[in-house]
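Just the one chain here, the form predicted alone, laid out as C-alpha cells.
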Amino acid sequence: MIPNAPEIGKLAFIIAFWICAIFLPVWAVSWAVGVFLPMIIEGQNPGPELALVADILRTATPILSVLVFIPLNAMFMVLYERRALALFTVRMGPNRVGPDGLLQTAADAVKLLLKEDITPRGADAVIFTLAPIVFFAPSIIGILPILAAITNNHPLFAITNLPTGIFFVLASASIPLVALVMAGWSSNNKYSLVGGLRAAAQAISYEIPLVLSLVTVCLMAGTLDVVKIAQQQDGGFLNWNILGGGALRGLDAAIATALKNQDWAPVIQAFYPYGAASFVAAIVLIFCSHILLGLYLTGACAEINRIPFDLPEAESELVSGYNTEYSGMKFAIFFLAEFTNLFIVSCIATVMFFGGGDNPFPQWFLDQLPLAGIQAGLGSALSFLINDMRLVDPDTFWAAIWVIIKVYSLVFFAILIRGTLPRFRIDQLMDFGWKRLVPLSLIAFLLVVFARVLVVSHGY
C-alpha cells in the first residue's frame, strides 16, 4: 500500500476541482469576449464603428483572461502548497472549510480583504501605497508574451507575441525589486528596511545567472521570440531544449524508420552523423542544457524569494521583512503577486526548456498505440463545439492541457524544495551566487557557443 494514500487522493481531488474552477472561467471569458460577441456583432452587417468594437474586444481578450486567471490561480496555489507541504511532512493540512478544505483559501482571501488597512506612523504614505501596486503590475504585463507561446499562437493571443518576447519578460521581472525596496524604505521599520536591502542584493546576485541561462537557450534556438522557441521543440521530448536545443532532433525520423524496417542502423547514424566532433558537441549541448535549467530554476527561486532564498522575509530574523507593516488589501496584493510570479517562472521554464504545449510523446511512439478509435470518437463528440460554436480550438486545447501539466509539476517541485531545504545565511547566499552560479553560467555560455558552432558546421 502507498504510504499516506488517502492524503494523496485528497490532493488529487483538490487539484482536479481547482483546475476546472480556474480554467473554465478563463476559457468562458476568452470565448465570450474574443469569439462570441464579435461573432454576433459581425453577423449584423456592422459599419466601421461596430467593426472597431469587435476588434477592441478581441484585443482586450488577453488582458481580461489574465485578470480572471490571476486571483483564482493564486487561491489554488496557496491551497496546493499547503496540502503538498502537509503531505511531505505527514500532516493533515487544511481540512475544515469545504470538502477536505477545498474552500480554505477562498475564506482566507475574504478574511484578508475585510481586514483594516493600516499605514504606520512616520511612513511615507504615497510610496507605502504604491509599493504593492508596482510589485503586482509585472505579474500582469510580464506574462503576456508567454500567452502566445502556451496557447500555440492562438489568433486571440497572437497579438501579445513580440519578436524579442523573452527580453520583455526579463525586463518586466526586474520591476518587483524596485517595489520591495520602496516597501522596505517607506515602512519606517528597521526590519522592513533590512528586508528591502536584502532583496536588492539578492536580485543583483541572481539575475545574472538567470538572464545568462535564458540568453544561452535563445542562442541555441537562434531567436528571441518565445513562440518560435516553443515551435522549434515540436515533435516530442527528444526535440526539447532540455536535450541540447535540437542536438537530438534527427533521432525521431531515425527511430521511426528503424521501427518500420526493423533496422537500427539509422539510429546509430543519427547519434554519430558526422564523426566524433559532432557527437561530442551534441553531448556537450545536452550537458549544458541541464546545467542551464538548474541555473534558471535556482535564479528564479531567488528572484521570487522562495525558500531557501527567502532572506528578504526571513520570519525568524526580520519578522516578515519588507511586508512587516502591511495589512489588509495591500498585504493581499503582495501575497497574490508572489504566487503569480511562481506560476510565471514555471511557464517560462516550460516554454524555454520543456517544449511549451508540445506533446512529450514522439509521433513514432504514438503510432504504436491504438488511438484511431479514440480520436474518431472525440472528433465526432467535439465537432459541434469546434465547427459550429467555435468553443474549442483543438490545437490550443491540447497545448493548454500539456502546459498545465508541465507548469504545475514545476510548481510541485518548487514546493518540494521548500519542504526539504533550510534557509541560506546571507553570506552563504551571496557566496553561492557570485562564486558559483555566475562563473558556471559564463562557462555554460561559452561551451554552448563553441558546441553549437561545431554542430552547425557539421550539418545539423
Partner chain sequence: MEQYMMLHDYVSNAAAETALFYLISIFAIIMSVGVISDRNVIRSGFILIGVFGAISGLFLLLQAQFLALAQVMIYAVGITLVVVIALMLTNPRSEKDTSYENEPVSKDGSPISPFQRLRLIGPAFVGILSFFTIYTAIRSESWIASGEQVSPDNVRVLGTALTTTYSLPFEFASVLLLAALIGAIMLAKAERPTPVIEIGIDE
Second form
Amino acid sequence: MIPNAPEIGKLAFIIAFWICAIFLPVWAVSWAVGVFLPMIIEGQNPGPELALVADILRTATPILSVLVFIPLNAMFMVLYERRALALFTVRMGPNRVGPDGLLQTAADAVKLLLKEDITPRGADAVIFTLAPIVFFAPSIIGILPILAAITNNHPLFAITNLPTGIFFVLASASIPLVALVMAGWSSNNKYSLVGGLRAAAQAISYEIPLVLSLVTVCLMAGTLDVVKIAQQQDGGFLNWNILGGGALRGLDAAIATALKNQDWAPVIQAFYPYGAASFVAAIVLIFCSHILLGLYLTGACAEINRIPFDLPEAESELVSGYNTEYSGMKFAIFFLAEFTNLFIVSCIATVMFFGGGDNPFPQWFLDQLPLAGIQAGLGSALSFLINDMRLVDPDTFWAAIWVIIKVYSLVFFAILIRGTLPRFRIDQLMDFGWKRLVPLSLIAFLLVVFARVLVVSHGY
Amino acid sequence: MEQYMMLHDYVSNAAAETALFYLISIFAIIMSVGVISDRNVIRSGFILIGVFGAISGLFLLLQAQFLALAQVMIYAVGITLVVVIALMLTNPRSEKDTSYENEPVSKDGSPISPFQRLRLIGPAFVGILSFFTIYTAIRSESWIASGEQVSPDNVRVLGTALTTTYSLPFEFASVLLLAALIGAIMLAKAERPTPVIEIGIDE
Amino acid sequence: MVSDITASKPLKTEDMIINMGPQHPATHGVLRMVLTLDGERVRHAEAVIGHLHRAQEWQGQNRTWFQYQALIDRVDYLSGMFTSWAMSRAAENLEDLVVPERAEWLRVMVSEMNRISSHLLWLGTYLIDLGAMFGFPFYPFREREKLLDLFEEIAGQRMMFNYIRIGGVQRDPKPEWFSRVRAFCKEFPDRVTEYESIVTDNPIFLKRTKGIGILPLDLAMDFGVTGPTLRASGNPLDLRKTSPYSVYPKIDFQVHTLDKPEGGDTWDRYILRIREMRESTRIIEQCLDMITEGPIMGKKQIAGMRVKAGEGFSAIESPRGILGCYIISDGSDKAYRFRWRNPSFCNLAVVGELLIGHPIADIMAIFGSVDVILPDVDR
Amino acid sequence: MSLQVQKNPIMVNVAYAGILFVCVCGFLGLLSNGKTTDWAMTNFLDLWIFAVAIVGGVVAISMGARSPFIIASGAVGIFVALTATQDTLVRYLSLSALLFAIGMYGMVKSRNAVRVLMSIELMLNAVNINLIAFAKFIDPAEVKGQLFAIFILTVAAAEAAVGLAIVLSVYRNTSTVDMNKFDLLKW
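Now that the form predicted alone has been shown, please provide the structure of the form predicted together with its partner chain.
Up next: the whole complex, starting with the chain shown before.
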C-alpha cells in the first residue's frame, strides 16, 4: 500500500482538471477561428475579400491557439510543480485557494498583474523593459513548428510546418540568452549582473551538446522537418527514435510478418543487410540514442535554468540572479516564459525521441484487438461532429492525447530531478559541460554516422 | 506545406513585401545608427542584436530561411559574447572620458577651428563616400532579374552544394574556424603566473 | 592565505565589492558580509555583525533571575536547552547547589534531543544553501517536528522551552513520554540512514563539499573554534568527555573526530554532525535505561528568587561548540554581571579566513557548514 | 557643450558642405568617365537627393541637433528617397550599401575597440544582404549567394573570435580599449 496515496490522488485530480481547463479552451478557439467562422463566412457565397478573411482566420489559428494555451499552461505547470514537489518533500503544497488549491496559481497570476511595476534607480529603463519581452517572445515563436508535429500535421496547423523545423526551434531557443544578459546588465544590481554573465556562460556551453544531440537525431532521421521526423516514427514504440532511430523497424516488420505466418527471414535480411555487423550497429544506435536523450535533457535543463543548473538565479548565492529587480508584470512574464520553455523542451523531446503523437503500441499488436468495430461504431455515432461540424479530427485527437501524456510525463521527470539534486557550482558546471558532455556528444555523433549505414533505418 | 506556400504567396505579394521591406529596413538603419552612436558600448551591443534580427527578417523575406536562422543563432550568441567582453573591459569610472567620442567639441571648451572640424567630419565623409561609391556601382549596372522563384525548401540545395561542389571551401572554412579557435585561445589565455616573492607577512 | 591573495591575476579586472546580506536569503538571518570579489572569487571577506543585537547580557542584569530564565532560550533559539542549562549550571556552581539526579538525567536527555533537532535543522538548511531547494530538506524537518512535539509535551513550548531551571528541571514528564522518546530513538537511526542514502554519496553534493573550505587545525585553534567544526579538523575536544559534567561520566558514548592532517572540509563537518546525531540517539537510549526516580527540583522557584553573592562559571558542549556562562551575583534578585561565551561568535570569526580564494557559490557551502546562529553571535 | 557648436557660423558649415559636394561630384565624374550607362548622365535626381541631404545635415548640425538624430533621419530619408522608384533588387542592394557605409563610418570614427568590432560585423552583414538578394533575384535555382553568405558567416565568426581575443590581450597589457592608445608596436 502506498503511504501517500491520497496525496497522489489529489495530484492526479489537479492534473486532470487543469488539462481539461487548458485544452478545452484551446480546442474551442482553434475550432471557432479555424473551422467554424470560415465555414460561416464561406457559406454565404463570399466574394474574394471574404474568402481572404476566411483564409486569414485559418492562418491565424495556430498563433491564436498558442496565445490561449501559454498562460493557461504556465498556470497549470506552476501548480503541478508545486504540488509534485510537495509530494516529494513530505509537505502539503498549496491547498487553500479553490477546492484543494486548484486555483492557487490563478490567484497568483492576478496578484502579480496587480503588483507595482518597479524600475530601479540607475537602471537602463528601455533595456530593462525589453528584457522580459525578448525572453518571452521566442517561446511563442519557437513552439510553432512543434505544433504541426504534435497535431499530426492537421491542416489548420500545417502552416507552421517549416522546412527548417528543428533548426527554427533551436534558433529561437538561443535568443532568451540575450534577454538574460540584458536583464542582468540593465538592473543596475551586482547580483543581477553576475547572474546574467553566468547565464551567458552556461547557455553558450550547454548549447553545444544540446544542438549536437538534436543534430544527431536529425542525421538519423535524414531531415530537419519536425513533421517528417514525427511521421517517420509512426507505428509503435519500436519505431521511436529513442530506440535507435528506426533501428528496430526490421524487428517490428518481422514480428508483423511472423504473425501473418509468413517467412520473416527475408524481412530481417532486408532491414539488416550486413548480418552480424548490422545487429551490432543496431545495438550501437539504440545505445547512442539513449545517450543522446540524456545529453538533450541535460543541455535543455541547463538552457532553461532548472535545478541542478539554475546557477543564473541561484537563490542561496545570487538572491535571484537576473530577475532580482523585477516585479509585477515583468516578473510574471519571466515566470511565464520559464514554464513555457519547460513545456517546449518536453515537447521537443517528445517529437524527437518519443514519436510525437504516435501511440506506443505497434500496429501488429493493435491488429490483434477488436478496435476496428469500435472505431467504425464511434465514427458513425459521432459522424455529425466529425464530418459536418468538423469539431473533432480523430487522428489529431488521439495524437493530442498521447502528446499530452508524454509531455507531462517528461515535465514530471524534470520536477523529480528538481526535487532531488543540489545545485552545481559554476566552474564544476563548465567542467561538466566542456569536458564531459561535448566530447560525449561528438562521440555519439561519430558512432551514429558509422552505425547508421549498416542498418536500414528512418533516414533511408 | 500547402498552407505554407499560401502564406508564401501572401508574403510575395508585391505590396506586402514592399511594405515589410521598408518597415524592416528602416528599423535596421535606425538601429545601426544607434549601434555606432550610442554612448554606452554595452547598449550598442544589444542594439546590434536588434540590427541582426532585422537583417535576418530580410533574409526571411528573401526566402533564405536557413541563413536567417543561422544568423539568429550565431549572432545572438556571438554578440552576447561581445557584449560580455565589452562589459568586462569597460571601466565604469573611466567611462566618462570616452563617452564624448561622438561630440565635436575641443578639449578645453574653445570653439573648434575649421581644421579640427574637418577632422571630425572625416569619418562622415568616409561613410558618405563609401555609400556613394557602392550606390553608383549598383546603379551603373543593369540587373537582369531571373523570373524563377526560389524553392522554399532550399536547405536541401544548400546542403547538397556544400557537400559536393563546394566541399573544399567548406573544409577550408572549418580549418579557418579551427585556426581562429586555437588562435583566440592562445591570445586570450592567461599568461603563466609569474612567481611571486612573498615577503613581509610571516605566519 | 597569502599565496591565495597574491596569486597571479592574468586580466586586470576591477575588484567588485559586494554586500551579501543582511537581507540575503542565505545568510541565516541577518549577517552582512562585505565581500571583495575578483570575478567570482573572494579576495577578502568581512562579516559585519550586530544587526540582531538584543543586549542579552544587559537584560540579564536588569531582570530578576526568574524572569531571565525565561528569556535565556532566545540567545540560541535552536538549542534553548543548552543556554538555559549553561546559565543554571553557572548559578548552581556559584551556590554549590546539588541538583537531584533524576533532574540531571532529564537534562542530559532533553539536551541531547535538542542537539539532534538542532543538527536536523542545520542539515535541512544546509542542503537548501547548496541549492537542493525544494527536494530533500524537508525530510529532516519531519523528524525535527516529532522532537518538537516531545518538547512541547514536557515544556509547553516548541522552541523557547524554559525547561531547565536553576536547581533542576521544571516538570517531570509522564511515563508515556518516555516510551515515545524510546520509539523515536528506535526509528531515528533508520531515518539518518535514509538521509545519508540521498546525500552522503550524491555526486553533486560531493563535488560541492569535498575539499571546500578546509580548516587546518592550528587555524581553528587560533580562532577558538569549538564544537563539530573543530572536531572535524581533528581535535577531539568535547567537554562531555574532556571535563565531564552532569551524568555524562556514567554514559558510554564516543566523541567522533576526523583525523585529517590537512584539516577538515565541509563534507567532514557534515559527516561529523551525522555521526553525532547517531551518538546522541545512543545517549538518549542509555538515559532512558538508567534514569532514576526521585525529585526533580533542588531550589524553590519563586518570582523573587535570589542567588547568593559570588562568581560562577560553567561551560557545556552545545551543538555548535563550547557554550560558556559567567555570572557575578551580589546576592540580590538580579545578577550583577552576565557574560556569555558563544560558540557561534568564535566560529563565525574563522569563516572570513576560510572563504578567501573560493567562488561565491562556496560562500554558502562554507558558511553553512560552520553552523552559525546569528542570535547566538550577536546576543 | 552643444552651445559652443551653435556658436559656429553657419556659413562655415555651408562652405564645408559645398566642398564636400564638389568632391563627391568630382568623384562621380571620375567613376562615370567613359561609361555609357544611363545613370550618371541622365538621372540627376539621385544627386539632388544627396545634395539636399548633405546640406540639410550640415545645417542641422550647425543648428545644434545631435548627430545620431541627423545620421538616422538622413540615412532613412536618403534611403527611402533613392529607392522608392527602383525595383526590388536595387532596393536590397542600396540598403546593403547604406548599412555598409554606416558600419564604415562607425569603424573609422569609434575609439572603442569593441565598437570597432561591432561595426565590422555590421559591414559583413551588409555584404550578406547583397549576396542573398543576388541569390534570390539572379540565381534562384542553385542559390550560390546563400552559400557565399554561409562562408561569410564563418569568416565573421572567426574574425569576431580572434578580434575579441586581440582586444582582450591588448587590454591586458594597456588597460584600455581606446583605439587611439594602441599606437605602440611594443609595450
